[in-house]
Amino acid sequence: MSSVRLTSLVKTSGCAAKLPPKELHRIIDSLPVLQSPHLVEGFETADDALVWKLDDNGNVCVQTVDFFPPMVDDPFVFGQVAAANALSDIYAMGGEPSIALNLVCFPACIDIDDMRKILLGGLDKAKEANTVIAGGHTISDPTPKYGLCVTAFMNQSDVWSNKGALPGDAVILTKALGVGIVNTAAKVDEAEPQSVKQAVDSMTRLNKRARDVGRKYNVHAATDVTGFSLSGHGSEVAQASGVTLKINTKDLPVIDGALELARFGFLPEGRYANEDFLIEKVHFADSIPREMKDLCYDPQTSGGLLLFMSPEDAKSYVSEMNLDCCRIIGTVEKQGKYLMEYV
């Protein structure tokens, strides 16, 4: 364990450190789009990674990058979480990560050996993912940060996109929600050990198996749930697909204690930024309690995959995954007034 609590050096942690989506989109939407006949998928629909055409045989390169400040104090675990999170974007595209580069920001006030532990944590997850980390970049920075730039190679016909969800599809979520809430409480030692353990287990679990099982089925659309919350990433799929998602809150998988912590106000700053951006796009039934709304706007770090497929395939998928946290959480409907409706 580091002699300095890593979380004491950051204001926001994990994917909760993302810029507010309203401000981010204002800037991104103002930028010129660089066109290329080789660029199959860019940032136009907020997909999880770019897709670059390599040849006329359908071979493509899929590439993503992700890094953030620590949400745990153990350097090795931080490395694991950050790597799992970065690798997740490739899994969300249906790919198998092949190569990666480290991205490290490291402060002078921490023992340099802690950087080694962070990198070892990243290597641990890369090894589990059969991915080779072959270098990277480091800079001195007052706030520690770590992540990966990850590349995969696959056939274009096998790429999952965040557009393509169809009315009648089932919506699957493969990990429990509440990571941001629990991490916020854990920073001030207010979260129960069991809640913290569940959150860490979730954040360090690769989405590899969720992707591998998904390859057996006809996945119409896919993304992963990270800093912009279930509501944010679900809305991106709905908008890109021209549909509305109807989510049953009673079916949402939740980390033990997360709702109670939300009731007590242990909410990350990003939760409010997410609601501010989505307020006119997402609707909650009047009967839904405030803490459940908090959960649906909660920034997730290394969250689960959000998959869209036929109800028959979805039932088989969930049965094969055989995890309590992997559930059918709703359905896809024709586009209505809102991108997402919670009941």
Contents of the next structure:
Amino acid sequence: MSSVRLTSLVKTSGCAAKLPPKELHRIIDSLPVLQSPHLVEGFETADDALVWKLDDNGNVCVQTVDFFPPMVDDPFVFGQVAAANALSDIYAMGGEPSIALNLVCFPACIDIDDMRKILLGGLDKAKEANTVIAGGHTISDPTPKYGLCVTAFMNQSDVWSNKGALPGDAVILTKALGVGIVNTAAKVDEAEPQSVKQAVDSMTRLNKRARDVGRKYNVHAATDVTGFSLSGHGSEVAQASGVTLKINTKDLPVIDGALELARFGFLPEGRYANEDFLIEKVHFADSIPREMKDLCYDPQTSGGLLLFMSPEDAKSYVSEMNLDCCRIIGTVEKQGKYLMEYV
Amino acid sequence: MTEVDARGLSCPIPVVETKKALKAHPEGVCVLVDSKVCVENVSRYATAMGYNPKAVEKNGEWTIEIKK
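Counterpart to the form predicted on its own, namely the form predicted together with the partner chain:
First the chain shown before, then all remaining chains and molecules of the complex.
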């Protein structure tokens, strides 16, 4: 364990520390983007990583960066979560990460050995992902933060984009929702140990297998569910693909205790920012309880992949994954009034 | 009514402060907060505990009256 409680040094943690989507989009959309014939995927469709054409044989480089403040107190586990989260963007593009660089912010006032433990946690997950961490950058900062810049090399025809979802597709989610809620409660010791364990197990689990198994099927579109919640990342796919996602809330995988904690108000700030940004694009049936809405707007840290494929493929995929938290959660419909409809 | 000043604190701390205060004063408390998120979360807690919270805004600060 750390010399101090890592989460006591931060205001917002994990992917819940993302800037509110409304403000972020306003700034990003106003920036001039230097175009290049090599840039295959950039800012425009809110994909998980950039795709850069390397040659005329379809070889591309895929690159992403992700870092955030701790959501757990154990520095080694924090390193694992941050690395699993950063590597996930590559898996969400259908790729295999190859090389990475560390990004570290660390306070001068706490034991430097905790930084070593964070980096060891990151190395542990990088090793599991067959990824070489070959450098990085460290600065002194009162709030600790850690993450990776990750690069993969693949063929362009193998890239999973977020714009290929087709009406009739099944929607698969590979990890349970509710880690933002559980992390918020855990910060003040209000979450049950069983809930915290489930959240930590989920956050430290690489999306590698979800991607590897997915490669055997015809994945039409993919993304991962992180700070902008299931609703935010689902809406990005729906928008880019020109479709509407119909999600069956009764099929959503949930971390034990998360709905009850939501009922008692243990909700991260990001949950409200996500709703504020999406309120006109997402619709909930009247019968859906408020805690379920919370779950659909809950910022996830190192969340699962959201995959789109034919119903037949989806059935086989879920059966092969053989995990209770990996489920078919809905279907893709023709574009309707909303980007997402929860029933 | 007992007052809990949770201004300047970010969630989930105001929820925990409300919980402690209601334990000591089950008849009800008043909670001061300065963000909409805290209004929502503290009200949620109070409702889940069977209270009837009412929030009144004044100059970007809220007084949440929590009683049965």
